[in-house]
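Take a look at this single chain, the form predicted alone, given in structure tokens.
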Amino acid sequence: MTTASARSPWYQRKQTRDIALVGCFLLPSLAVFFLYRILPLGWNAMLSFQSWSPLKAAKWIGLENYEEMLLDDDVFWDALTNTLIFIGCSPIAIALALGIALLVNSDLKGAAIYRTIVFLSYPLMTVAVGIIWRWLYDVRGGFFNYVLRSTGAIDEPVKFLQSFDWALPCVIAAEFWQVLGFYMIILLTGLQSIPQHLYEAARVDGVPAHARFLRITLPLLRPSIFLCIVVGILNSFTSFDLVYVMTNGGPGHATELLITYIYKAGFGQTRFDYAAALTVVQFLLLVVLTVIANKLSGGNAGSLER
């Protein structure tokens, strides 16, 4: 019999153990993410096929809720068109917040300075954000148009946030100044951790600058640019709080977004059967363009490699 057979009944045995207390260490987060998350998930799935309200009993109704929203709610249509503006406007705050980065990360004199002065917009509750910018936006005291009636741009005020026009813009300029900090700090520690022997071979071998930039630096910041992306989606599907705040969906319906729609079909008109349906779209969606920004940046990477 050899050294290994004879140890194998007590390395079984000990990966027994071992696998028993990793178990037991997870079982109550488990227990708490199934409970909190999965069996919630589950329910809201099964509301979405049915008619219910706290004062009526349940009553499965199948597709009807999903056809309504399909066909008949044009409501539906705009929050979600407004959504996906949302999500599609995400790689112009990136690509600012590279820019920053880039100036933060080189021999700028103050470089500390203005990276902190950047980031102090994101720790901001968004509550707090969205109260500042509907000041700023303000018809009759605002600061912007003060100053443009101030150096006579404008003679007479702008509506910002009462416009079907400007409101959608001025929500996503509110949303970019708060997540532009948090972008430009994952891209600079992208930025930091790139080899700078990598630069200084481009250079002896008379790389100019912006090729330097698009064989090196684009290429090595993929994983970064991909987490800013995800976080980006994920804002566009939960800025419920900021577009409340400033807006609440108006004015008509120029500013909604699936999620203050949820909330308006289930604390508003408690329909909450057809905000677990939103939900569901909303959460498939959500999965949807996940997955599709992880295969680009898989792609990306099997091409770089190759």
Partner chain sequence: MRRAPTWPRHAIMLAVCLLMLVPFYWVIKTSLTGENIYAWPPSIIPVNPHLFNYVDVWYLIPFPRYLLNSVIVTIMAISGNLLFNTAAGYALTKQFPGKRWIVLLLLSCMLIPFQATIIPAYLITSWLGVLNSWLGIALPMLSTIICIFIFKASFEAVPRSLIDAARVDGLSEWRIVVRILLPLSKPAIATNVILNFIWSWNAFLWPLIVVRSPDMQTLPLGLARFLSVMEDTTGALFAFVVMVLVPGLTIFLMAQKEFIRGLTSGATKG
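Pass me the form predicted together with its partner chain as well; I've looked at the form predicted alone already.
For this one, just the chain is written down, with no partner chains and no other molecules.
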């Protein structure tokens, strides 16, 4: 037997074995993602064009679900507006986090302790955060009413979470408290990747501090800021826990987000088809906003996808 002829089937066998191995190793993860990401996305899109409930057969109804949503459903518009306000407020939190990040990034003594404390609220269970904040806003036992009343700023206690004007800002403030540390960490990582010699060169050239910030720090932070904005957009989904516990969308629908409305439509009223149509809108909103954020941050912030 010559080596050449023996080698090629052996090599082929080895290659098939390698591919089989790769397949086996990848299969469990891919199965999970197929079952819970890809299949649901497709099914969801299909469901949104159907009339279906667990008890009756599916029927294609075209755009009827969407028509109902866009033309007849005031709650949908409330939920959409609130979601957009929710997302629109996240730049405030990002700006605050940037301020904190700049402070703790300097050679401040004890910066590590400050960082830990600011970040401490992020890994908490959101349901528990909701309960804590609900209590802080409480009319009698709450911290805010206590402070406001004992300093004489108000005479009557404010029913924060029961008021149409205050409920949404209050929920957003609770969300800020939880996510601020995460923004700070992302921005800190970004700040630390900016080469120090740029600042030194600018200082030698006599560039004033605010110009250094505007011309060096901000442009080089773009990818991190983009990331924060994406996190802010995604938080309008994940804040379900917070809203569910704090107000459950109330009073009326003053704090209804799209995600809480989807839950109510799907699992409260068993209108899976309509909830699917709502989900499609929410997902498209996410995609569109992410693309816009990417464009605004200079379009080069694709480091997330790359």
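This one's a predicted model, so the numbers in the text were calculated from it and none came from an experiment. Residue numbers count along the first chain shown, from 1.
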Two-part rigid motion between these two forms: Leu21 with Asp155:
no
